[in-house]
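Presented below, as C-alpha cells, is a lone chain in the form predicted on its own.
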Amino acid sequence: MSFSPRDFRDCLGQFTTGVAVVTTRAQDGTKAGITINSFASVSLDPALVLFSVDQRAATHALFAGDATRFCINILSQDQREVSELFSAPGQDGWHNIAYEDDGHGMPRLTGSVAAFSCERHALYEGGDHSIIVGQVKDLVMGETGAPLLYYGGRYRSLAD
C-alpha cells in the first residue's frame, strides 16, 4: 500500500455521514448500543439495510451472535450526547436515555429523525469489522428536525 492506516482514516473522513446508535437487547434482558456512522441502505424489495461493527467492540459478540434483531436509530442534531455515550467503551448511560421498545422488544430511542427496527438477514466478515445486513420490520419517521453529522472528524450540522 502506498498510504497508511491514518492516511485512509483521513480520506474517509472526507465523506460526510449520518450518526446512528444500534440498540439491542440480549436474551437475559440486558440493553446494548453501539455508535455507528457506518449505516447504508442495500435493497428496497425486501428492505435491507447494513452497518459495520469493529470486531473489538464490547458489543460485537452479541451484535454478530445472539442479537438477531436490533434498531437503528438516526441521531438529531440534538442527540451528540447519545452519540458520545454509545461511543465510549464500557458506559452504560441507559438510565439517561429516552427510550421507548419497538413492535419487537428492542429500544428505539426517542428523538431520532428515524429508526429502522430489524432482523438479522446476513452477516459478513469485513477485515477488522463484521458487516451486518437487517431486515427492516418496521419504521418510524420521526418528528424532529435536521441529522446529526459528522464530517472531517467532527459532529456537524446541516447549518456548517
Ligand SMILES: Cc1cc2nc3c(=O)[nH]c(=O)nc-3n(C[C@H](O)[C@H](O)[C@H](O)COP(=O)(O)O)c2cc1C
Given for the second form:
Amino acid sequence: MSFSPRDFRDCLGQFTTGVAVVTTRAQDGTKAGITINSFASVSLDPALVLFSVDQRAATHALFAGDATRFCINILSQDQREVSELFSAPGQDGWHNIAYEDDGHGMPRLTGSVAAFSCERHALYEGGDHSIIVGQVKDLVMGETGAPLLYYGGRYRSLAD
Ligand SMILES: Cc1cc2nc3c(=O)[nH]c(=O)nc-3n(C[C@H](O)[C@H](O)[C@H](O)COP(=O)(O)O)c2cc1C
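Here we have the form predicted on its own; I need the corresponding form predicted together with the named molecule.
Below, the chain from earlier opens the complete complex, with every other chain and molecule after it.
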C-alpha cells in the first residue's frame, strides 16, 4: 500500500458530507443511535438508502442483528450537539434529546432536516464495516436550507 491510514482518512475528509444519526429500538425497547456520515442514496424504485457501521461500534450488533427497523435522521446545523452525543463512545445521549415516534416504533429526532423510516433490505460485509441497505417506508421533510456538514474532520455550515 502506498499510503498510510492517516493519508486515507485525510483524503476521505475531502469529500463533504451531511451528518445523520441512525436511531433504532432494541426488542426490549431500549433506544440506540449512532452518528454517521456514510449515508448514501441507492435506488429510487424501490426507494433504497445505505449507511455503513463499524464492526467495533457498540451499536453494530444491533444494526446487523435484531434492529431491522431504523430511522435515519439528517441533522440540521443546530444539531451539532446531537451529533456529538451520538458519536461519543459509550454514550447514552437520550437524556436531553427531543424525539417522537416515527409511526413505526422508532425514535425520530425533532428538528432534523429530513428523516427516513426504513426497514432493513440487505446487509453486506464491507471490510471492517457492515453496509446496511434500508428500504424507505416513510419520510418526513423538515425545514430545508440549513444542514449540518462535515468536511476535513470538522463540522461546517452552508455559506452560499
Ligand atoms: C461526523 C461523524 C461521522 C461518522 N460516521 C460514521 C459512520 O458512517 N459509520 C460508523 O460506524 N461510525 C461513524 N462515526 C463514528 C461513530 O459515531 C462513533 O464511533 C461511535 O458512535 C462510537 O461510539 P460506540 O463505539 O459506543 O458506538 C462518525 C462520527 C462522526 C463524528
